[in-house]
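Here you get one chain, nothing else, as structure tokens; it is the form predicted on its own.
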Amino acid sequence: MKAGLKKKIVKEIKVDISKCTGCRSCEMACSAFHAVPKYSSLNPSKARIRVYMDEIRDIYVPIRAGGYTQAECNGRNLYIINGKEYSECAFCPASCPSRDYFKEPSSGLPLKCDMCEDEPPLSEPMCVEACKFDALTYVEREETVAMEGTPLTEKQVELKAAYESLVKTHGRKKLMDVFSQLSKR
């Protein structure tokens, strides 16, 4: 391994929609885990995972809550799956002003999947544990990242300068909004 680099464990939930039956056990487990107090209620509207359902065409897509975005995205892509058109919003994990998905029903605050981070940590997220059809699986993989304190490469110094210039000109919030929109393309 090169100097200044280290290995990091990245945790992910893989989704295999061909195995999803639409049972919504993942939603129930998530909502129970995040209830206050824990496991005191079942309310799928408080879950950080939702199963998008097209029961007529037998398509079920589990979608985990992503980050909050203050503005509606500009993307209006359409996806064709088994001959039926779906809007990009149907599969979007963001909590945004244009829809109520992934918002706390009583307060309107955005919800985001936390992979069930807890003390002590869970062996796997609740949605994965509840999925008896293996549509959701929990995987860990190694990723190489730069260690803190490692000197920046010449290219990284150039990128940092460009970033700081853009922040000075347009503001950090505007820049982050643009990056967020670009990452969805």
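Note that this is a predicted model, so its numbers are computed, not measured. Numbering follows the first chain given and starts at 1. Note that the rigid core is defined as the largest set of C-alphas that superpose within 1.5 Å between two forms. Compared with the form predicted together with the partner chain:
Relative to the superposed rigid core, the position of the CA of residue 16 differs between these two forms by less than 2 Å.
Core-superposed comparison between these two forms: the C-alpha position of residue 108 differs by less than 2 Å.
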Second form
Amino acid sequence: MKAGLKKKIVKEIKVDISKCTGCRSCEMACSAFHAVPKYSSLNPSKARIRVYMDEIRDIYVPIRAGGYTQAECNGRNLYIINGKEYSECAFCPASCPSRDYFKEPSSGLPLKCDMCEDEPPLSEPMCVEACKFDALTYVEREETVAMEGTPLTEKQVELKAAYESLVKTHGRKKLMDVFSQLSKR
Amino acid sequence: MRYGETGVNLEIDLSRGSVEKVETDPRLTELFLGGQGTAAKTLWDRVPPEVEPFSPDNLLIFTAGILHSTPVPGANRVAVNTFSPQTNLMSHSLMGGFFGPEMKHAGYDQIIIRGKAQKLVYLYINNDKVEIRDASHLQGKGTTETGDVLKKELKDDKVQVAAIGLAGENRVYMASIDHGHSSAARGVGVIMGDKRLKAIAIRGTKDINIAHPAELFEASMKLHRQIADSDGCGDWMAYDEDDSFHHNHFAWGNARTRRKNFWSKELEERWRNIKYDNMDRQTSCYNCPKNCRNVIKMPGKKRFGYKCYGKDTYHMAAFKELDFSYDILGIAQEYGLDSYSTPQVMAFAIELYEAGILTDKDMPGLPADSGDRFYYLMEKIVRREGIGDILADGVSHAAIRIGNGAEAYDHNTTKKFEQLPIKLGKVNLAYFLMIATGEKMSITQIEGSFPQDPMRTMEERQKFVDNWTSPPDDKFKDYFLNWEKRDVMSNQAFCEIVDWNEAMHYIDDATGLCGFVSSFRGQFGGDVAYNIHNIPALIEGATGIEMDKEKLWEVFQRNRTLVRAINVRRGLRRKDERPPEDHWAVRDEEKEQQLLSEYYEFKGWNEDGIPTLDMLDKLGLGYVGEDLLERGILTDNDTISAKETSAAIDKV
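In place of the form predicted on its own, output the structure of the form predicted together with the partner chain.
Shown next: the complete complex, the earlier chain at its head.
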């Protein structure tokens, strides 16, 4: 391998929207897995996957929480696929200000899929295991990528998102004041 | 902290415009579990028999099952209960989809609606926020159309909507409450309409706590796999194109004509094409690994979903073919009409017309074609226009109002409710008992665990029995092994089989499990996911309530007996417990009545079908007995109870 390059495992969930039946078992399983303690409560609105559903127009799209974004998008696309109209929102994984998706319902903090990282690791993420129609399938693929600085761990990414959201709500200065006060205790 | 339930009921009074949240007594959960069980308790306590169904004091109750919003797959049918103007008895209805689980995530096990609004309203529930809102913009709108408008208005595709259509608004007795492509039939839409409640839109984002998290989740994921892989679960008619079962064996028209050789390979091929040319996909209810609902979109028509026999009722009543049902179902769904009873009412009207009892004066401009006549009648019924106003009360009431011999054409009702159109040869005594005594009003809501028919050879039977895990007791295996002729079995065996069949429905309707993975499905193939052996651990895992087979069986007996008491208090007696006289060509009145007496005794009911004081006491329903005594429905002499009947499970 060339210097400055490295191998990386890319984890992917393949979504076949023609196979989705709208059962939302993926949401159920995701919310149970991420409950603390594990499986102790159920709440699809805390799931990091969400079936975008419109029974009347026959639209079923499972979307996975991608991450937090501060800004609303300034214009959206409408996609026409096989005669059916999908808003861009139906595919977008963002936890964003323009909608309620992928936010912890009580705190408003963003939710993000972590592919069910666990010790020992699961053979596939919970949502995939719960999907009995193969609308969701799990794929691991090896990719060669350029080396960068030390990447953030999943936990750090999560903390960073929480931090940014708190900054947004309260302002950086106020937040730092509280932190420094708390750390003095 | 409450586990597996919210512990809160939502009380709405539409007359006063008030909203209240009431904490419930956890002991009641242990006694009645949820669903129809807790609804029956509420109706017993709060709706005395003097209350007419159209009184503001009648309640319309939506109750989630105790297993809703847990990881247990296939638990999603919400129970809808009230008193029906058609039967004057308790209406019981179930609706799959997402509504029940959403209720619990919003924080409510039960929504209890009393009173009547001044004008059309809808209820908006978003967790703790509950509002009675004006619905004038929804007046006359279709059921799924209403859901669509509300989802857009509320800007949330996860809002779950249950709505009535024009039929409910106009208090048509066959009106259903619809939630997407799921439907609650059998006499509830009419009361929602009477209360001037167009829809309930509900959204919930709260946790449901699980008592034994890891155990329940693991068991649930295993059940997911098992149900997905099993041919013995789900509605096989969603996949199997051979529907000779209904077409050759059920009666067409006004439950009148058998067409024993109707089905053919050529027909099957043609209908398969109609289906797949117009089917978008098969869809599921919440957290279920089966996709039983066929979603159809005919060119230029509204999209609709159906299950099982729902695709046959209209064309069989009109002597048409599948394309006719596909054309009319989308419209009927938007009007919010029950697809089981409505086609029978229309076929009944057409028979009366052909017999000269109804004339062109009653039905001006009636088209010549039977299919066109159905559209004509549907429009009249949902608007209560002309003859439609009479027909909208269902076959029995319409027959009485029309008179002039029309009563003779009301030949397929029991307790004034339209039964499935089945006309057979020799009486099947298990079915006699089920149709006579069932209080969920349809045979589909009581049959289901024990197979419908014997198998020919001992070898086949043995093989079936070897893989059969659901019977509560091995004696059911013996009954099946020794069963040669459909109508020959001991009375004791008939009683026990019917009791087991009924037990599973009462358990499902309290837990919220769907009959297609449980109570209804075992009769076809035996390999059903849920049974009296594995449900107790799931309830315990979700709620922490100690539960075993005996205790769950007692919940069934309690719920069942309470429903009986509710209806007895409103006048139900033995004389009403008669299947349609022509359900079988060959009857044996003496034998049937002897069996009915034995069954009553087995159930702990007296000769008139009224629960005895002993039985009521045994189930912790002493207060029910006292009330029946006070009203003179029972007397002190009525203590003679059944022999020791722990029903199908004697000390196992």
